[in-house]
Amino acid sequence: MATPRATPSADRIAHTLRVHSFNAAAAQYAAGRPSYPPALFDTIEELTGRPLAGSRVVDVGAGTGMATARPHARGAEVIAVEPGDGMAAEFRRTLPDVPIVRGDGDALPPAGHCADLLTYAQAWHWTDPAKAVPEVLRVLRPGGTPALWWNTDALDVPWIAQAAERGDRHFGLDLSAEKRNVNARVADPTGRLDLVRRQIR
């Protein structure tokens, strides 16, 4: 007897689009985007209580490899956790000895306790918090540390604060107040991951 399959919802199909969108962008979106400051890197160092060199690190939702780069060129094992095709050609593109796994943040595709370290640089939202805090915590070693991070608009920098107003105008949202709610952004229903914050100019 076959059972039916639950239909999709429209928010779960837009969010899917949304995820895949990249794809199809991936060299203009690698060509286009700042790197990471070191400063976040040694941050991270500084809070893990470890270096990145000889740490195993699992980057998710690595895209086209930024965040990735950097752990790698400091001495970590990386291995990168991707779930689209154009992302992932770009990937492959420009950092070819890292290894890279399909997968998403809601089910890792990594062996339990292997990681020192799980990074979702501008990551974290495309998860489903309830699926992706129990991935986190069987994928750590113990003492293992998940570390989630987004770029933030500098609304001090007067063309900065001038270009958001005109994107809030054109788009009729508040897209600064949402870009500044990190609270938003690090939802854990379960309650057992002990985030601390920092902001990195």
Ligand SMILES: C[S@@+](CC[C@H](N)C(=O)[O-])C[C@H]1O[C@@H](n2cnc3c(N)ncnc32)[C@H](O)[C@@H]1O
Second form
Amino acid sequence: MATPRATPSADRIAHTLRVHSFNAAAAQYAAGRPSYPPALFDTIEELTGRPLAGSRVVDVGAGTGMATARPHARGAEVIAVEPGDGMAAEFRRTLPDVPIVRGDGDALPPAGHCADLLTYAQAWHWTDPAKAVPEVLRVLRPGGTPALWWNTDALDVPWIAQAAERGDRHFGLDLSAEKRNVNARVADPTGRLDLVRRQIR
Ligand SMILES: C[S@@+](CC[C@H](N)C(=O)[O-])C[C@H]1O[C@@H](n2cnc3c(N)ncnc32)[C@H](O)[C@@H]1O
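Switch from the form predicted alone to the form predicted in complex with this ligand and print that structure.
And the full complex, kicking off with our chain again.
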């Protein structure tokens, strides 16, 4: 007897297509995206009260390894988690010495209580927080910390604001407002994360 399968919604299909859109452009992503400033990792060390050297870090949604490379260079023991084929292949080319596991933030592959730090570099918004927050709490060691971050436009710099407005006009969108509203991306429906926010130039 055949078991009826649930049909995915149009939104779900669109989300899956967007998730996998990274994979066809992984090399361009690695070449074109800006990396992250050292000040970000200084701030993470300051807020967690723990040096990255010797810490166990899981970088979730690691992509091509742009963020993974930074704690690795500071002496952390890092493993990467990434769902996409193309991004994982680019990661292996860039960081052949760093282990990468295929998986995603909604069902993390690592065992429980193994990480001091979970990083989501421009990746948290791809997760379903209702699943991802319990996963954060499962994988972190007691006293461990999640760190979520995004690049955004410095809209207080006049030429950047003007460029953002031109982009919005061209596409008929209000992406600048969306970028300004970083708080909306840090959804925690469980209310179990005690988040602190910092803005880093
Ligand atoms: C904007 S890229 C960021 C990549 C990398 N962290 C960086 O800073 O360059 C987002 C990444 O999240 C991955 N991703 C998509 N869905 C995910 C999920 N549910 N959990 C974790 N990562 C996901 C994508 O495959 C992609 O590599």
